[in-house]
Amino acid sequence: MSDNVLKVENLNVWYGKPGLFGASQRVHILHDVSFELKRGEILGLVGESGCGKSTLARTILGIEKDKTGTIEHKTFRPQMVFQNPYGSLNPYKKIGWIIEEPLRVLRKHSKQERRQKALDLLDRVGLPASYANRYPDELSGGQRQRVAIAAALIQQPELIFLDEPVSALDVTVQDQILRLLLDVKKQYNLSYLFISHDLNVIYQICDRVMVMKKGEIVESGDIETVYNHPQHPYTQQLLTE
């Protein structure tokens, strides 16, 4: 883990809302936000809901646009999955159509070999070959979770952004999903960028937090050092809720 996948410098971001009389009103979410992630690494990201955490995921992905800093990619494709698993996912299409469709995109396979791949990642996730042929809907949130995680990893990326991703799911089927989202990790060489407000599911799984306070960050480190010898009153806090 010595070079950097992802490196962010002073970035600061903005939205737009509507504001007296229909005037714009431009409201300063993310405060020269800066850090690194090294290759391998799972970085958690921890914080109150509305803090920035999301809006600092969305950036990095070019779908934020009112910026300024610098954000350096050494990645193919980072992919994101969310926190509810049945909004990210088409309920109109079956489960094999929604894993193949980043590959039908790019148009560089067969249809036989898109299939294969859909099937290849679903056995890879926990799940029956039977379930390509499911709507979303006919799954539970933690199935639903884990076509989130294929769906992510059908393009081979290197980077994966988890928002939230076993906040909606139950004790066990957490535990479940972090299991399995450590385990493709070894697989494929991932690097993870977690974000969560739960501080025991970010000790877990995470080498490496951040701690993130109305748009700033105002701690991070190595999970042991930030969790048993907190520097920040914002983190002692969190820790002590």
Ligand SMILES: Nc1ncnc2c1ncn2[C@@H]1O[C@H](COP(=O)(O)OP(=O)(O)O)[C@@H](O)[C@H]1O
Given for the second form:
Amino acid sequence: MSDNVLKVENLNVWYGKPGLFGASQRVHILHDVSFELKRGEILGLVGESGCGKSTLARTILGIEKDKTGTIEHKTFRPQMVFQNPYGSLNPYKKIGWIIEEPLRVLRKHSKQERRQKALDLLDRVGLPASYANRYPDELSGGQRQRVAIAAALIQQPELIFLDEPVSALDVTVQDQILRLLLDVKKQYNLSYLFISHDLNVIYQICDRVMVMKKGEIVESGDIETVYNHPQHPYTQQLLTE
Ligand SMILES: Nc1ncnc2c1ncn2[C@@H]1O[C@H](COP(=O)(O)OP(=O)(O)O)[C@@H](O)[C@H]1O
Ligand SMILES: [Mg+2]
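Please supply the corresponding structure for the form predicted together with this ligand (the preceding block corresponds to the form predicted alone).
Up next: the whole complex, starting with the chain shown before.
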């Protein structure tokens, strides 16, 4: 593993569909996916909708279990930030409660400590302390994504999976969130697996990129090389679209 935070080898993943008479039909989604993510790196995963990007993240997090291959991560508590934070932020809870929740589960901190950490993180992601008392639907899409980032950071992860984190946002808000992600990455010494179907967004933030087509990594390399000299016809096609 050396300087890797994540190493995936020959990963295959299936989804099961219940078939006739109780027989199960398995659909092969990921095909022999192998890659390494180095400490401090932002690794992009790009490919069209439905190719298996989210499935890869979910499998590494242990959510999808019908798989073969190996997944090693030295890092503990990898966190996930989704495209639509409104879906992942409990609409009935206030922002402060949501950010504190992982600590509440750990039971290691007093109520005051939890609140203080949540307020520090709100400040860190650029939101006023008063937002601790607001509900998710009182926030804009960009502000909700800031909350989702704070909620991920409170667990002190080393690795964060960002699944289309700016895809639902306007371009100016996208830029602000990407800048925030770069800032907190530096401050907390993080590594990211950054998933997007948007090649421009990937280019703005990633050091390296993997191109996925129908569950297979068809090309990978440092971002400048892949974008300037794409080798695979599918990458060439994506870049000219
Ligand atoms: N829970 C599931 N059960 C069955 N099929 C699924 C499930 N989730 C996703 N799929 C299918 O797996 C494929 C990959 O999906 P996904 O990983 O979400 O793609 P992406 O994130 O690249 O858009 C798609 O064909 C999708 O329809
Ligand atoms: Mg997806």
